[in-house]
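Consider the single chain below, provided in structure tokens and representing the form predicted alone.
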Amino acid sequence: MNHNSVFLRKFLYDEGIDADLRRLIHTISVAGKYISALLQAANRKAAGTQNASAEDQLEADKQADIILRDMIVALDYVYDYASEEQAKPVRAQHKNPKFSVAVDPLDGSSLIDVNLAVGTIVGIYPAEELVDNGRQIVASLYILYGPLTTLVYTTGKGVHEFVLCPEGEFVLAQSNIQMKEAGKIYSPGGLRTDWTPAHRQFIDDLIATDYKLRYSGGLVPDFNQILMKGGGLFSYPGLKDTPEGKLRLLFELYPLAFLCEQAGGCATDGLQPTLDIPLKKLHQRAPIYIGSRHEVEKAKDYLR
């Protein structure tokens, strides 16, 4: 390790940030520690039980979850803490809370067992059962397990990425991420035979301007993918059958599109602004246009 390398806690310290969000995004980067050790144990086994979206879990995808619940909930100032394994969230007894936490634990837990990248995904939210919609976001951040484990985070101050290095810290890579306002990348969710006309139409649009297919059915090594090569776009659209789309507002959408807005992206369900769509349950999903701006502009042109 270098001497002159910059460890995500002064990092954190140097943001002026408030000292409890500091201590709770430490808390989740810790948490990451254990998670990533967890993987390379290279637990594919089935948990045989499911979700609250009643999609099948694997054992790594239990652990990841209490990995993380357990450290989060202990903090004093959490409200509460809403996983996207669990149906309800789980409240913590503590009299007066700041923050509230929704996490993807294990996001695209399907591609461990041939070996892919894989992420947890974490938004962090004011003491409030349920916010109102995404732009009450406090922080967001995602760790990303693949042949480097890296955290990207941001506190409304620019989007930065830490490397967690052998000597077991996280440790700055690079600060103030930007996107360019167009990019040359695409990754596209949902099965072509359901998306709708206009979908494939904007799709079609993209590769007649050669557009390369970068896709490995993950989402946090896909958006990495994107904000990491400067631009490009994501998505995962309303399909015929399912207008909703597959992916979680609170727990996977609204951490990105903060995230993406931050670097200069931005993120729709096609229409409107990721951020601004009113979130009304839990497990709520939505639609999902996130990246550079030429690119989610153009997706509108073809949605509206």
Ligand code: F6P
Second form
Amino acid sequence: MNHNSVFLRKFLYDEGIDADLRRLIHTISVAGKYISALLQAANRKAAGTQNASAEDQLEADKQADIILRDMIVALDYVYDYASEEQAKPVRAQHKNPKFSVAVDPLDGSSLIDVNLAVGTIVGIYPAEELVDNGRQIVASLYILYGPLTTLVYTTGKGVHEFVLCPEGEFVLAQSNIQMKEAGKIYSPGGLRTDWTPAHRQFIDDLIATDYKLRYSGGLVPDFNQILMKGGGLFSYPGLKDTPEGKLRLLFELYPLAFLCEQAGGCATDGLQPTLDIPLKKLHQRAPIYIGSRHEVEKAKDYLR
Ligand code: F6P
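Let's compare: the form predicted alone is above, so bring in the form predicted in complex with the named molecule.
Next comes the full complex, this chain leading.
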């Protein structure tokens, strides 16, 4: 941090956005600092419980969820707090609700024991129980817990990255991040033997045109790599036995798709833009192809 550092709260203020939205994003950034501290305390213990999708939870998954829930629900204009860790949203009983928040508190937490990066993903929506689709998203952000803790957000006015400095403030690293038309890396989720022939052919053709494999198994660091390198493709396709794929629309895909579009890239399930996919249930899944335009368009050609 130096005298030229731009703090997140100042940047949000200068963006001229709604004061409550500003306060909400700032509150989530503070929750992110606590989660970052939680992870640095070597928090690897299994909780012995499962989340709403029958995945084993770590103590850290539960604690991250509680930190976010308590800090977000305490804001007196929040309607629902929905979490990937919980079957149903928590309804805050406030009089004049303005926003609902959907959160994946600790995405990729199975990587904690091998000391790889993990992240928190947040989507901010109008005060409804279930939005119709992702176009209603108001803001999205992720916090990446790697060697550095970074926060990347958009309110529909570009994509900006902040770094948590040792003094405890998020300071601006880059504003208005933009992807190029095409990139050089690919990040392919799912077991190859479960891929459909069309998806397999598409990935083989990326390899044949010299795309480099970059896959950690953590959605936040894998997507962040594509964004920060200026392009490339992350995919988690529909699989032979699970055509809806693995990743959740509300908790993971809408927020990243919004960020990606804001950065000049795009995201699709192969047929329609991710943000246009109708949301029918809270934990709905969808295939995803997300990144720079060239690769996403190419994926659509193979999957058509
Ligand atoms: O949603 C959880 C998650 O760990 C994502 O972070 C990641 O992209 C994906 O699952 C990895 O899945 P797989 O291990 O099947 O490649």
